[in-house]
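There is one chain below, alone, in structure tokens, taken in the form predicted on its own.
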Amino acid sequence: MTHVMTEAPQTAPEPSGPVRDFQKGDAINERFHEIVPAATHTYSKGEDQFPKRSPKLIARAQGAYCWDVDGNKFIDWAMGNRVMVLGHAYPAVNEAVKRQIELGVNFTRPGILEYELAEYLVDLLPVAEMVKFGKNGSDVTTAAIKLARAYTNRKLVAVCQEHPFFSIHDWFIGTTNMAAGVPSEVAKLTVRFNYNDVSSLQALYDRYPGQIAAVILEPVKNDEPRNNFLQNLREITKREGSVLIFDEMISGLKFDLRGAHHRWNVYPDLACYGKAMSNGYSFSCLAGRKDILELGGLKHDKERVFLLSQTHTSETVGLAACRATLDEYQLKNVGDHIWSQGAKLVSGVRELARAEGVADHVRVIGFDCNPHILVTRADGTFWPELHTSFHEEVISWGVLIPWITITYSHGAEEIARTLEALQHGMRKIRRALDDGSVERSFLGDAVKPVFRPFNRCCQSKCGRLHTDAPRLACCTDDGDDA
């Protein structure tokens, strides 16, 4: 049965926690919308992704905590967009950055730190015969796609459809439900296969023989690779002559310092790193086979690939942060800390959900090093209203946990306080479920998918554009406010 999304009323019961005052943030947010589209530079941080009763702007952060402009303090599990592995404002990284700033941040020719970090990474990463640096994940995933197309002289790219995001650039965004501005001709060059289903990839090769330049996916996300999936994927891409690209933005450093592919002993042709690799500073890295990456270099006679030539790629702050982060990761054995603390959090959430009678509605998926809490209907499908109600309550107890990034700064105290806040959230939604008041149990609108074609859409595949999509209340064509 289709659940019709309704707008929540503008009055709702107050959450029970002490964090309730967001007046300053709300006021700034109104002006923010007038000068910046969506009042954010990152869609996943937008107000449509959080309850109305939540911090709108963050003023500072330290360790496992952040403070908003109203002075409210939160345990931060999101860590930006999962860009931390040590914690906010981590001293060893900040000190390395400060030392480098005194030496200069951008030069007329390549800086010595570019060479030193490249040597360090080629030695550290088994996948890396060469490396090329960027400033964000989209830089290096798109560079990998360009290299693959040049290397194979093919056009098509196969992406794993269970993995939600690979790049801001047209080759990927054109495949999403927020594809306005991307020519359909570009979108058609990207095709999809399923994780843990080699036959779905083989079907693409059968349909497009000799046309697939690259296969890109996260080596692991929420599901364990089954039936030697990664090994079989490696074999089929070699046989078909495609470049295999692993996106290690999220999995890198969480599963293993060298990437999740190293843990499963399956090596791609190209690997893309970023996010936590520099503990929040802007840096990314493309690593892999020399014969592919050298197409962007000067030591060959083939047609040249314009590869990641950016003014700020050689800016030294991110490079210094990366080296300091990787050193500290190894010195403090951060990988073991992430796995062990994650196991405690995961088991605690599951025990609480069973005890509070909401195990069918508050679920933990993924791995201990990279878990995710889902708030769902009993059949396991995402329930936006219940999610919003749950997180409104959890936020009122000083915990931000829209997604989970376990860092070296998250310890026993943070886990204990988080479980207490989650218990309050579970009790709230249990009451709402029992009395049928889920849609009336929070202030404002329910959260919405980032990838939706219209602002009022409550589902990613909009019924206004797709005849096979469920027709929800937001699918009506009654005005210009959609």
Ligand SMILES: Cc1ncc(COP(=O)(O)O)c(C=O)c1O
Given for the second form:
Amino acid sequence: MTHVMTEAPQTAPEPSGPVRDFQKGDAINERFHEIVPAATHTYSKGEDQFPKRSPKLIARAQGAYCWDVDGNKFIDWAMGNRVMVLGHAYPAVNEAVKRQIELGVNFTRPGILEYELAEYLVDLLPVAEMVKFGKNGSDVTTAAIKLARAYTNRKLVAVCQEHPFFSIHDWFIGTTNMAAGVPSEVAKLTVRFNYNDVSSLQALYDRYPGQIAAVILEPVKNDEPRNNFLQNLREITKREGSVLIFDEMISGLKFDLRGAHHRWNVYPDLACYGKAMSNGYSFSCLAGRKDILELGGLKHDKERVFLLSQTHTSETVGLAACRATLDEYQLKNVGDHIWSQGAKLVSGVRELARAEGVADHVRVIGFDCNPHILVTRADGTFWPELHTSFHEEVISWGVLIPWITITYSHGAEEIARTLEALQHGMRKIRRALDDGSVERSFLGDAVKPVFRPFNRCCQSKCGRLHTDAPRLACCTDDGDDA
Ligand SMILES: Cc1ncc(COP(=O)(O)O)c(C=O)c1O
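Show the form predicted in complex with the named molecule, please, the one above being the form predicted on its own.
Starting with the chain above, the whole complex follows.
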């Protein structure tokens, strides 16, 4: 095995936009790596996910905009790790938080807000006979898995293959290409089925009869559920005695205030909410059937389940933010705004891509409320070099759009300016495609998948250091949400 390390290109043509000075961020970033592994606390925000010519650290954000430490201003479509629905530093939410911090943030017994928010959510969410709170999405997906295992007295968990991320915890991370530190015995307890393919789940039931505790998936991601997929999933899990868990972390609030499952009228046993539900503050919620959730309670005679008991779970800031976010969402009809702005953005990007002759390379997938711009080879597969080149140019025009989270703060002006920036990106990659210079058209490394076993492949065949190298079993383009 050869251990070749090619250096990332140190020179490349300058992007054409005015935003090019990232010196301060670059300098801090170097030191940051010395004191914090990966120089980030969320892998999807890491430097291997963005072009080298991009903001490294954000200083502040307001509405649909953010400013980096070099003072560059960007239209922000990523909105953190998709944690906004109203916009950055949204006044109604911040006011609620300020009021709450004056009342205290963590008490010796449960706070009254824990009760009031629980009443609010049980009333709002048809799926919720009971709720239990967490601070991160992984808190509640992992809690749902634990409850399902206890409730069914089974060990196996079936996860949807096409959905890239459910939890930072071992039951899920053990199944990824970044599983170091997870015993293989744990990883073997998680098995996979395919979206829109009930027969793939049935095959698991045939192979592991009476052993599957939980089936977990995002109810809807990029594809329309076909042939009553969700209804069939509901039926088969009921028949087989598994707990059906819908992960609404991303889909919740985008497709519908109450979750995508409510729009499709299919109700799981447990639903997991987080992210934008509290407009950037830390809050998550497990909602569902009382006979399952009560296993974590005091009013039963079964074996006790240790359910989400943490020092900061009852901290009031996230709870106040959640209540204010959901109120504002309903007051301003934010759901309709997301769908209609999304439709404008999607049709604008598609039109531009056709006009600029890159429709085979800049594609929009997903629903209008949750679209994704995918930069691809002509065969539709993700093209990391072209993606990096495209985004380097778009960023130079002051637009950060690695993924898309439409909020109430994204209006007509932001869409118009974004389309202009995307047009510059499209023109740049058209030229690079035409003169065969894609690999040399941007500075630094191409973006890499989060879930890879090594930072640089031992054979230099990963991370696109040699693009013509054959793909190995460990190569993957999975996962952009960790
Ligand atoms: C669909 C989905 N589920 C669960 C999670 C985990 O949420 P958290 O990062 O808040 O733990 C994520 C995070 O990106 C996610 O995208």
